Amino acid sequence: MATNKKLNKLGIALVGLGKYASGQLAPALKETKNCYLAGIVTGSSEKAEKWKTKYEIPESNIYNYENFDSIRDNPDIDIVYVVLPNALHKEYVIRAAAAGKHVICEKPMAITESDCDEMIEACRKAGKLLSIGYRLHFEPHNQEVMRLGQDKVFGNIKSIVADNGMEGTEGWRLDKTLAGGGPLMDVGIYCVQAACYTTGMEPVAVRAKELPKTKPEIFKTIEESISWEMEFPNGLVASCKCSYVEELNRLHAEAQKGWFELSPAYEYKGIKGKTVLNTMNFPEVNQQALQMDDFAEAVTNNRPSPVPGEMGKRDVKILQAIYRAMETGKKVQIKSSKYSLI
């Protein structure tokens, strides 16, 4: 452990050892240059023992949810990455900040805007950085889409289509209390993000419609599929759809002088892109490693994260507006936030 500190790497503790932490974040931390896996927080003694052996984590860096606050006394751990069900994000971000740790919170940031406000304030009060796990901001194809759209390489964008879905889900994501909703909170947030970072703007209004359920016995408390439209200040409309019963993964923008597209757009690997002129040719990267390395660098150099808590709050505000539009069948206006993309 001391060896890593001598190499000037920051220690990260993962809070919640589910599929994303075990399948993506922990492996990515073997490739990071600025940080390393220093500790874990889990309620499972079985998982704790398995991770301890696999990643050579000392007993002193293994915590459960009851003794989590004592992480404040551990100099090995600089950053806490919260990878818990959505409804638990607020509690553990606030506790991590109070324990004097910088925080990465998985998306969506929280269930409500007010939760986001509390999280942002807790980190501000503690003087700690807060970042949201928006890995695609560090992926070259999606970065190119940001450039093409925001720099108006093909002129003003006229329309956007963003779809994301998968066949099936399980566990806490089927529980509205823990998830805050269905596929919109899980995979639909990528479409919201894509429309915002492609245009460099925030939507001013939304319309939404829940699609008929084909498996009501599974999706009892959450939507199975939803489609929605986001209207931007210049009249541009992004048409979006997300689902737990359909494979979808596309971002397409039509502009005045051409088009550009990612398909698949939001995967961990294998993202492909093309424009009216050519095929995008960017290398495969480990998105999670780049994301965590950037945050570690931000902490070290005391600079802002490009994906801060304010961005997370903005997106939660949009998600909640989409749900209100779905429930009422009416167009819902969205007040502009103080946070700016540019």
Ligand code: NDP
Given for the second form:
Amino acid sequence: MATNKKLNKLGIALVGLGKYASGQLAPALKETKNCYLAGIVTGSSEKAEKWKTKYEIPESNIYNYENFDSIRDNPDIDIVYVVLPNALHKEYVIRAAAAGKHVICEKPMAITESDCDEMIEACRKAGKLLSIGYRLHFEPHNQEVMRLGQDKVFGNIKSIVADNGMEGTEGWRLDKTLAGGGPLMDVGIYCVQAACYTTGMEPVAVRAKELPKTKPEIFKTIEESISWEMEFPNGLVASCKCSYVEELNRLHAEAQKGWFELSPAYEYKGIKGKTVLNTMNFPEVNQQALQMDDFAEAVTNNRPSPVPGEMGKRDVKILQAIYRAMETGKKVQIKSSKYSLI
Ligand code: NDP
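Beyond the form predicted on its own, can we have the form predicted together with the named molecule?
Next comes the full complex, and the chain you just saw is listed first.
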């Protein structure tokens, strides 16, 4: 087969051309150094036509969900990036690995921990790398928070507050079958991530409470807002909240000798940070471009991704525990991961 591969760059195929793929990932792939947009997988022939012209994608690199498995025979595609509704991540990660491709999967990795196990095993068996779309690990303010917390620059952290929310959502995010849950799965996962990377630990127990619905006619199968607490091994507690009816975007850590915080903390752009001593001053970066370039580099150099499937699984385990705590009203213990992660 004639190859359209660009010199020295790995080819990425985006699966699911929704808001995130079209608004963030495809534009970011114009700025990447180690990879480029080589192909697409879509259920929409209209989108296929548009993308073909806009991004100069050859017809032979355009797939639908039925013929997706034949991507195996396409040397232009090295990496498949799954950007579908949450409940579809598992099937397409497993199919991508079986087709011999490295995989990036959007957050949350899947709906259950056992789904994550199957995805990790499929990639392991195929000898392919798997990573999660955790873009903030490549963002300088969030990286600074990791340094301040994990290196105990202000001493041991005593408490964390992490909130993330937005006013309004639509489509599959309102459907528990496709989303796996409500704002906790979608935006609360950033608070779970933040508490883990700020402390460098994983929680040992959680408590959670669903907040009363103000729009029960919209949030029929999912929570509208939820608050929860994550208890870490040294007794530190992270108090978190997420919502689909309130704008929230903050990470605050109180340590023995001072505090540090990001607000907004989890956006694509405009993240701002402060500490008890000063205001953070880091450049604006294209998070998605850095994230995809790092993965392409990991593939090329055969090294692990800093945001591997195991981290996605750890977070899904925590999300499931939070839902169990919400449903039972009881504190739920969490078993620690075998794989050491921050
Ligand atoms: P959208 O609804 O905008 O797009 C999802 C796309 O998936 C659709 O456009 C469609 O693409 C395809 N699709 C296939 N089957 C279905 C189905 N049954 N119902 C709906 N869509 C379907 O979602 P987003 O782009 O906002 O989110 C996609 C994933 O990316 C989610 O897992 C989300 O959590 C994650 N995400 C991550 C972000 C981050 O910052 N890391 C930010 C936003 C989202 P097509 O028409 O091409 O087939």
